[in-house]
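Take a look at this single chain, the form predicted on its own, given in structure tokens.
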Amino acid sequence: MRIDWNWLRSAVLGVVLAVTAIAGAGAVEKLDGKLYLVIAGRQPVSTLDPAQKYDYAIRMMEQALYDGLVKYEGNPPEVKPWLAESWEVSDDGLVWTFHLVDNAKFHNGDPVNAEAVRYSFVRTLELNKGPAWMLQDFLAPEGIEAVDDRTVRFTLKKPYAPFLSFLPWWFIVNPAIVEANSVDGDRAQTWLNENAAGSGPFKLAKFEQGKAYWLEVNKDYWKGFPYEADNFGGIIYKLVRESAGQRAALIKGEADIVGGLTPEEMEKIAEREGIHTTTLPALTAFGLKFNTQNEHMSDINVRKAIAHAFDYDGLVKIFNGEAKLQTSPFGDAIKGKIDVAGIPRRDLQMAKDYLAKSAWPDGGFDVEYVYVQGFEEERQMGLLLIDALKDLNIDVKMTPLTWPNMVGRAAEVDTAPDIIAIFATPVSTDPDAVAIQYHPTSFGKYYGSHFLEDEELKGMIEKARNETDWSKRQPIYAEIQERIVELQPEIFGMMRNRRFAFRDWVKGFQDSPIRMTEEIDLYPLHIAK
């Protein structure tokens, strides 16, 4: 790979680089004599605290620092032991008991025991941030118990068959190191923006906000690696905000990998020797988010004028027909998912005639599309909505902004915008995890952000899910799914395929559908020559 040599001559920890060349293939990064892999990425890390929030580069980053109880893997996607090498469940679903490895260590050299794992869900419960939305209904923190050194029991609430498919997304923290650098009660979340104390299979060499986060290899790492590569040194997650930067980047080898390049982008690049394309079909669901209680998304009218105004056709064309429309709130991979009739397409009159019932029947008003800046499809987006809603007079204002101002602008009803842009990845491929997120509960977080109010939905929201009779929960889950589409909170989208583009020095690269737009399982990467 090629040297930026101002972007490295400030990043790199005081070390001199040294640079190797690839046959036919520029050269690569090398640091006291180890290979580094580069992803350039458009969103940056906001924080390393696995208690505080997420997104995919936050995810992608703790996943590489932290271990779980268990991980997902493969396609289709399924639970595997890590820190628990095993488990067992009550007959009745409220006793959840998980035996620990052995040899799992903290990165400073303690060990991994039942209670750094009893600390760290106490901990993610107790701020109330993050991934507590998950388990909070049905776990509390006098539920867990350290056993033994190798043991930890949950006792939940109530019965909720989905737990195991959550705790993938709860890491394990130190409680030592957290203790240690706790200030006036904050539980280390200040100093866990930028700092990391975990047991993975990566340690945090370097964290430079708004530019790049280093990661070096955890050579003790408890688990070993599925590769030998004793030249591979670590993993440089750069930041490049515009598409168009990242495809160069990869193009004169300053990065090693790229996703989310528009499709047209990925056609020209996969024509190149010596780069590698990837798809592969997500659970990510992209929708446009109404802020239903706003002055003009509050109208079911309005919100349902605007979605058979949109041109879906259009939205598909946007990527190459590397995409698939929503047949359901739910996405096809969701378990119990329907097709529900009537979901919204083009229709013109349709349209008009849902805008005349509403408060303003020959429209006459503006609204504001937010996407993130520098995501050209989400821009495209923006321009064929400007087109649909000319025929509803009804004009687009388009901000772009990145994605943690967005974050930020959806967390208050009073700020969030008439129509937000959202790719939402569910976390496990249980009903609850998509059904939850039209639920108060989710109400502030970027999913959430159409704050949609029906104490209908909401019942059977919460009858679904402390049901652990599958028989009993595919009824309500098809109840739920067509009433959604009654109340259109959103314009239900559409379902695009994960797109990665890399060099063939890269190796180890997996996908899942499980994972989030532009996540990767950093685990398995490495750089072979």
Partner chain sequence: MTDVTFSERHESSIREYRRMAATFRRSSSAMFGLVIVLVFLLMALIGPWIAPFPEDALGAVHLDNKLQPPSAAHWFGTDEVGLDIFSRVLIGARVSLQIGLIVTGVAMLIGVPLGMLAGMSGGWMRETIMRVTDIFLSIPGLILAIAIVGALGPGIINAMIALSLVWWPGYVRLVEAKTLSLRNETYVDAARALGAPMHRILFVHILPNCLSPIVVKASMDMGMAILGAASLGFLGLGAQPPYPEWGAMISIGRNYMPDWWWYSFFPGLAIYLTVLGFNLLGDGLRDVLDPRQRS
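Predicted model only: the values in this text are computed from it and were never measured. Numbering follows the first chain given and starts at 1. Compared with the form predicted together with its partner chain:
Of the two rigid parts that account for the shift between these two forms, the one holding Y354 holds R465 as well.
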Second form
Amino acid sequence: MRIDWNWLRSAVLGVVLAVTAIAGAGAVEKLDGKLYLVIAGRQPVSTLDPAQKYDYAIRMMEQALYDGLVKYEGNPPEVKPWLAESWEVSDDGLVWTFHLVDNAKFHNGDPVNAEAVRYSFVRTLELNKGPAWMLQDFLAPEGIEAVDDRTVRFTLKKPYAPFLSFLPWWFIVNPAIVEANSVDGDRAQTWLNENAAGSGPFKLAKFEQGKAYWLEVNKDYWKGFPYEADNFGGIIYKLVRESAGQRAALIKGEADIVGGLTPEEMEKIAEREGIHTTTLPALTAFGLKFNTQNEHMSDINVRKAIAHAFDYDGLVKIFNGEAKLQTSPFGDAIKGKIDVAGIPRRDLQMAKDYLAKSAWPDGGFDVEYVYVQGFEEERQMGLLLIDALKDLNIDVKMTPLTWPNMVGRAAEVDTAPDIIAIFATPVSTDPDAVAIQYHPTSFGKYYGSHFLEDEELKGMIEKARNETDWSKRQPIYAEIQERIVELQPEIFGMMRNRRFAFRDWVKGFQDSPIRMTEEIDLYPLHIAK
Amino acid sequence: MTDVTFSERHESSIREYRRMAATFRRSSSAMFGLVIVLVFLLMALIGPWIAPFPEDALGAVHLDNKLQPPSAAHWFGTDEVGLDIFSRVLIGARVSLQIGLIVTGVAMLIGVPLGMLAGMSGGWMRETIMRVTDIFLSIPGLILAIAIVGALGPGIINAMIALSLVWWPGYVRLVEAKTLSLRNETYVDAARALGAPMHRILFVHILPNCLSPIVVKASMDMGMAILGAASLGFLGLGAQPPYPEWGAMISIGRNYMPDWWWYSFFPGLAIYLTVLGFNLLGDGLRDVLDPRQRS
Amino acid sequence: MLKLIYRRLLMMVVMLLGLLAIMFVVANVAPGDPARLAAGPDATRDMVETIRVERGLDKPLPQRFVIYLGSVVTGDLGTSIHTGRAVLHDLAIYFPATLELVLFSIGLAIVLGIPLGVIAAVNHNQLADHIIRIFAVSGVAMPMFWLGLMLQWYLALELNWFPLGGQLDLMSDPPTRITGMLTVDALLTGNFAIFLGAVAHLFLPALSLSFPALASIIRVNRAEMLETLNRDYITNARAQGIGPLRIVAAYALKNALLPTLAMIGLRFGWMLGGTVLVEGVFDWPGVGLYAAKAAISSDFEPIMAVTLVLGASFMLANLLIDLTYAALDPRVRAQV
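Could you give the coordinates for the form predicted together with its partner chain, as opposed to the form predicted on its own above?
Every component of the complex follows; first up is the chain already shown.
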């Protein structure tokens, strides 16, 4: 007996067709006739509050929703006037006076005045979170003064040459809105997690945590836009969890810009029609930090041995050549960077000689390597490490952790792992922004998991940061770099290029090495079609 | 009396085994399962010796050779650091076998004695054991395993602990039911009447009669435990790199879909075939050993 | 009957308590400092200690358990570290999505499983039968996450038939939230285009998730159908020239209903567990994905809450299936 089951086949086919008919879109996203640009990224925006935390996703959104007194742009990165149209500094380097533009307005129409600037700085300093560390040693809330409506004066506790270079990360909030949404004196910390009170080029249209964040072009932006595109509606930052998903979304047209693809993916995707890729050297340095207080790692000879056994060529190969080895603890774009002679490269004989001088001349111990769960390149570096240290008879145990857990491990000297993979983007090109990472004040921060104790180094760092004359600072920083290399608190790694891939209708993309890993400056971005 | 040969003395048993073997052989799917399982065991036993690049299983790096498609030298292609995927899949069989054996073994070691105890003792003891068992069975096993690993922290050892913890209750249920049905059989009653100690009753009279369903379940569970471990590995909660665990390989390989499809395709195929093999074998064994249980 | 339901529900509460107790003990032997985690990356030691006291993490275990139970009863399931929001709020968002996915999978398993089982039986020992049988034994053995990856790659990326993942196209405005299940809400608000969009997004994850249940349903229906087809009255009906379709519809399907239901009951736990695997592959914003993320970041409070919620839904589903079974089958009803 046979059943004619054609009816079934056509029914199934019918359902599939009906379903797929509406699924196969794949062009620029449109809403109410306006074009929207979609960025697919992996990191959620955990808060929009400029005073609480920062990472690349947070900063990307804040730079779009808020304005700072000044802003970083270009390559090499330069501090450009923004809310402040000009400023001057007193001869002793203590008093900084900023003059605000006269037309800046918050999204609700309130003027951005000196009081708003004072309020925002005080709020960040007093909450003592996020960017507060950058200035807290030099600036007290009492030192900020709204002289008149358009003039703000900062009086520092002691001179600090890089003061200006940190200001781009201090965004100005609207005091009226913050006060109105403050609950139990929290200064609107909860409210600002998912709402904005800024004056930036974009307004927050929708905040869907864990899914997508919608920005709408601020038509009345006080500074205007560097392009003309009336049909451009805004930007959507959409979360996609893995780089494979980002790549697929770009190919399918569900996303217009993606960052952080693996080097292999970048090569493959560049071959596709209608997709462009860019790379740009970054300020971000990568290092494998040792915990210098650990059982094995406290031995300088073990650290030197590992650093000389590591496969540096492999490191560059992981990035298919899109990376440059560090020749100093300082990245190339840092002011006063020198090439330190004798920075370790793979030399197995030297590695063995160092190990022979240590308490474990024949190896025979384990070290733990901690890296970010799901971070392909860091995982591959772990494999590289395993392979390299086999020659020293040292075993490597790989432990992937989520970023918050990893930061948690790094926080205490007892739990900080032997080796931890850290990408650190300095917030300024001033050498102090890097040098301070090797000072005890950084202990317990993720980039300070080395817990490196060295009086000489500490003294030099403090001396250099309190000095304002560059000609005097410069030689100290040269010495600092040499001293750090000598102490070997980490395997000095590389600076990998920033990588983005985008659809060819995306215009205005401007990258800058100062931006964090996948951070994009949204202000000039638009679509032309 | 001593003249009786081995085959005469065990004539009935031998006949019984022959009948079973014949039943098993007639089922093509059971034979297919057996073949897969044998191949799998062989891979696990001699994998490290027949793998073309055995050193690739535990963290070598050949970056010049990365992401090569399948070829004569690399049957399954190479991965993102140039390791031979065929070798890793082959040696991964050993990892999977270990996981399967340990999880099933621990589950049996906990579950079988508890089940017999519950079945024989009755009263509050039985209540306690069975209620705790019920609690464990009140939530899907994979969810509980993930929750436990989430609490303990990721890693192959913790994954095995978690899987063992969610696996034993099944054996308690099975063995308890069987024991209950056996405890009133005449020969058990007789043994009890003769004053045989509890452990003797349990191990001489009850356990051998529970063996058939246990073997069937264990065969199925080997496959399921391997699948469970692979699932945890896929979520990043199980084996960590560079351990050649199949699920963990897929977890990384998915980043390379679709252009480098071989990376996640072959480990997945290995999981699928292995689990299929154990399931078919279990099905076949059930038909032979425990025909009434067939659903 | 009502008494039975009461007893089962009471039992459920006891079991859930037990479940929480077990999880609490397991979590306590784990290393790691929840206070440090909750405090976040930049927290100083003082801030960590403040949070420890704030959340009662400094108290002994039994006391913490009682405190925890107290807050659970009042609906406070704690705060998730990785989303930074109240766990209850998270679950309210994610749970309907998971429920929708699971229900759709069950539907898919039935809609595909019964016809396939029938086709296999009708073409007994022919090619179609063999293919369907291989398919059926594969269902349980197939790693769902791997199947999902392959389907996604081929059907979504290569053929472009389906979206890659997510619940709805980015630019489609979700319908007014009524049940939280997009397809249902779209229908309730009469938005048919959104409904189709939601179904398109549901299809691949639901298919991957339905595989084990689908396989079992095929097997059961095939066996049932084979048996029915060999009965006398079918032979008679056939002799009387009644068409095959009517025979299948009139006799076999009716018989297949109960075993199908039983199979769904048996595989429901698998599907619930499978959401953890499948949702990740398809970026489906459900409890499974939430659980996987929580587990990987050792985020304790969401883990507990997910265990609680999924455990409860598993028990409720079993109860529901038992009741349906009783309603459908007089023999079972008599036992109840």
